[in-house]
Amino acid sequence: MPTRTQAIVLAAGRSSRFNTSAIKLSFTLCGQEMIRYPLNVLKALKIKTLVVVGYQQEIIRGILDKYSYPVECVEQTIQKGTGHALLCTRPYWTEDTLLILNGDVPLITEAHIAELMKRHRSTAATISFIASYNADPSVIGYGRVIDNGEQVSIVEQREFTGDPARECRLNAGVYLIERAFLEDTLPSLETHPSGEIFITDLIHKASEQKKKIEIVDIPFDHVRGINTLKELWVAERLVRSDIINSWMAQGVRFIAPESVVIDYDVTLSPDTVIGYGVQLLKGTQVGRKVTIDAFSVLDGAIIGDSAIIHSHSVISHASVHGMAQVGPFARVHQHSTLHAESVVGNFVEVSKTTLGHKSKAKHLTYLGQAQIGKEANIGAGTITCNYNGVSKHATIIEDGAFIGSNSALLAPVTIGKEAIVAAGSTITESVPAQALAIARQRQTTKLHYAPLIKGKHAQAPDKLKLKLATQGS
C-alpha cells in the first residue's frame, strides 16, 4: 500500500567534476540511466515523488518523460545547494513525513529505504538518515558524521578540517524528516560561505533542540555517490555484479565473468553458456542452452533454446530462433528473424530479412531486405542488391531456392521455390520455380596462350627501359 511518505529526489546540480557536456544524471550503468535507480526504489516502494529540476532540466525531464511511474518536477532556477533545493519544494509537500535522497545514489535498495522507514516510525524520529563507515583517506565527497554522544552534526566534506581516519562515519546524503520540523527550520538555514544552504544543517538543529534522530548504517558499496567518472565505473562494476551473480545462482554459466558487459533488464536462461568479453546489452533476451562465444555483442537481441552464436558476432534487435546459428564474425541487424536451424555463418551481414527455417548463408554475404523460404542455400559472396541510391527493394528467395557463389540478385526480383541460379549471375528478372538462371557472359578459352602471355609481361620490362632511353636523348 501507498505510504504516507513524500520523496524528493535532488537532481538540479551541475556535475562539474565529471567535466563532461552532459549531466551525470543522465549517464548510463548497465543500460540504464542513473537518475532512474533510485526512482525505482521509489516505485517499488510506492512513494509519491518529487524531482528537483535545474541545471540541463530538459535532460532529466526527457528521461522521466519515457519513466512508466509518475513523478512531479520543481524547478531550483539557481543552484545554491541541497538546503535551497529542498525549499523550492515547500509548496508541494502533502505528507507528514519527507524522504529526501541525491539522485546519485544508483546502489541505495528497497530494503535499505525500508529499513530507515521502519526505525525512524519505531523510534518516533525527527530526522534519520543513512550513513557508512569508511576510514579509506582517498574517498572524498562525503559529509563526516560527527556524533558525541551528546550532539549530532554532519560537517560538510569542504568544511572538515578533522582526522578522516578517526571521523571515518560518512553521510549517504538520504534523509527522513518530519514535516513540521522542516516547516519551522528550513527556513532559518543560514548561507554558507560558497553561498549554499545545506540540509545537513537540519541534523545540528534538530540536535540542539534536542529532537530524536536515528542513524541507520549500511555497507559503502551502497551508499556510494557518483561525483566522477572513474567513480561511475566503480558503481557499474558494482551493479553489473550483482547482476551475474543473480544469473549464476539461476543456473547462467560465465566463463570470464568479470570480463563480461551486461545490462540490467537482460533476461537469460538456465543451462546456458556466456563466453569471454560478451556484451548483453539492453532488452536482450536469452532462452535455454545457448552458447554465446566470446567477443560477441547482443543488442535487443532475442535468442530462443539451443542457438549457438560463434565468436566476434554482432545481433542488434534481431531474433534467432532455437537451434539456428550465427557466425563467427556475422551481423544480424534492424528486425531481422533466423528461423529455427538456420544459419548465417562467416562475414554474413543480414539486414531486415527473414530467413527461414534451415535455410543456410555460410560464408561472406550480404542480405538486405530478404524474404528468405526454408531449406534454401545462399552461395559465399552473394548480395541481395536492395538499393538503387533513391529507394529500397525487396528480394524473395523461395523454399529450396539454390543461390550459387558470388551472385547478384538485384532487387525487386523473386527467386522460385527449388529454383538454381548459376554462380557468378547478376539476376534482374525474376526467375520461375524449378527453373536455371545463368546470368554472366559467356566464357571465352584460347588454347595454348597462357606462354604468351607469360612471354609478354616477362618482356614488358626491358621494352620500357628501352622506351624511357629514348625518350632521354
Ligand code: UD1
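Since the model is a prediction, treat every value here as computed from it, not as a measurement. Residue numbers count along the first chain shown, from 1. Rigid core: the largest C-alpha set superposing within 1.5 Å between the two forms. What changes on going to the form predicted in complex with the ligand:
If you fit the rigid core between the two forms, you'll see the Cα of K446 move by 2 angstroms or more.
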The other form holds:
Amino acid sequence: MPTRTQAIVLAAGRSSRFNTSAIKLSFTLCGQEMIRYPLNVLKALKIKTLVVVGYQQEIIRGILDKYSYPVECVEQTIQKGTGHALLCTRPYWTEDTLLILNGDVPLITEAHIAELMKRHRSTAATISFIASYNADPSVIGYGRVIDNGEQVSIVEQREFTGDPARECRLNAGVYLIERAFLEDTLPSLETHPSGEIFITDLIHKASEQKKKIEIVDIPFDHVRGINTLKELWVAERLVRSDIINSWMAQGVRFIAPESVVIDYDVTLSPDTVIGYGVQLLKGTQVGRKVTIDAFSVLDGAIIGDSAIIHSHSVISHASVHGMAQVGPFARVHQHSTLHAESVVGNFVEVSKTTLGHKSKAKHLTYLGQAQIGKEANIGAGTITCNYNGVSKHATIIEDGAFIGSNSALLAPVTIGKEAIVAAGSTITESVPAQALAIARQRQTTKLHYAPLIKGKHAQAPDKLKLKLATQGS
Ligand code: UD1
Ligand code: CA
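Can I have the other form now, the form predicted in complex with the ligand, not the form predicted alone?
Below: every chain and molecule of the assembly, starting with the one above.
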C-alpha cells in the first residue's frame, strides 16, 4: 500500500509487571518474540518503521538485527512513559502521518491497521485509534475512552474512578496521528504524578482543539495487551488455537488439541495424527500419514510420510525419513538422519549420526558421530565411544553389519559390510567386511560352586578363599 505514513513501535518500557529478568517483548508467543508481531504487520503493509528502545535495548536490538524487515532504532534513555517515548522520536519524523503502536499488543492484524488507515483518511481525522468494548470489570490495565458528549478523553486505569461496566470502551494502544498536530501538541503534554507523560493525553488535547477524532472498534481478543505472564499465556492460547484450527481444516487430526504446543512456523500435512501433550516447535515439518504419539517433542524436526514417532520421544534438529519409527523414549538430535524404514527404539540416543535404510537400533543404545549403512542391526546396549576424553571420532558401520548386544565400539573404527561383532565385545580395531570379531574374556564355569558361595561363605570364609585359590579362574 503506497503510504505517507511512518510507524513508531514503542518498545522501551521496563516490563515491571512481568517480574522476570528479561524484557517482556523478548518472550516468545508461539515461537516468535512478541516484538516481532507488530513488525510483521508493518512489514506486510510496507510501512517504514522506527522502534523506540531503552530498557534492555541490547536484547531488542539483537532480535531486530535478525529480523527480515529493516527498522531503525531510537533510544529513550529514561523510561518516562509512552508520551515521552514518542517525543524521543521527534527528530526522525519524515512523513505526514504517524502510526504509533505499543510493542505489547501482538494480536492486532494487518486488516485492523488497514481499516484504521482507511477510516482516518476518509474522515480526514487528526487522531484515529483502535478500541474495544469489554464490560468485564476484571479486565484491568487499560485506559478507558470517556466521552461526556462534549469531549473525548482516555483515562488510565490508575486514575479511573467511574463504573468499569458502563465505561467499558478500552484503548488498544494503536494510534494514527497527523504530524502537524503532534508537532504542536506533544511537547505541551503534562507530566503525571508518576513522573510519566501519557500518549493518551493527546486525545483530550485534540478534543479540546475540536479536531476530528476517529475510533475504530475491534474485537477485544485483538487488543489484548501483554503486561503479565498470565496475559501472555492467554494470548498464546488464542494464537495456538488459531494455528491448530487451521491445521485441522487441512486434515490433521489432533487427539487432544488443548494439550498440544505448536509454533507459528511448523508445517503439517493431511492424515497425520498428533497425540496428547505433543510439542511441535520451531521449524518442524511433518509429512502425510505420520503418527506422533503422546508427549513427544519435535524441535526443528523434519519427519517424512508415514513415519511413526512413539510416545515420549525427543527429536531436535534431525530428519526422520518416510516409514521410519522412533521411540518410545528415544532422543534423536544434532542433525542426525534416520533413513526410510529404519527403526530407533526405546532408550536410544542418536546424535550426529546417519542410520541407513531399514537399519535398526531397537534398544538402549548410544549412536554418536556414526555413519551406519543399510540394513545394519545394532544390538541392545551398543555404545559408539566417540569421545576419548580429549577428542571426538567417528564410527562407520557398513551395510548389513550386525553388532551384538552390549558392544562398545571405540572410535575411530569401521565395521565392514556384513561383518558380525559378537555380543559383549569391546572393539578397538576395525573389522573387515564379512568377518566375525569377538573381543571379550572367555567364560569360566565352576561346577557346583554356587551353593558354596550362598551357603558356606558366611560360615567359612577362610575355606572358601582357599578353594578359590586352588581352583584358579
Ligand atoms: C497503555 C495505554 C493504555 C492502553 C494500553 C493498551 C498509556 C499511558 N496507556 O497502557 O491507555 O489501554 O496501553 O495496551 O499509554 N513504553 C516505552 N517507554 C516508556 C513506557 C512504555 O517505550 O517509557 C512502551 C512499552 O515498552 C510498551 C508500550 O510502550 O510496549 C506500552 O507501555 P505499557 O507500560 O505497557 O502501557 P500500559 O500501561 O499497558
Ligand atoms: Ca501494556
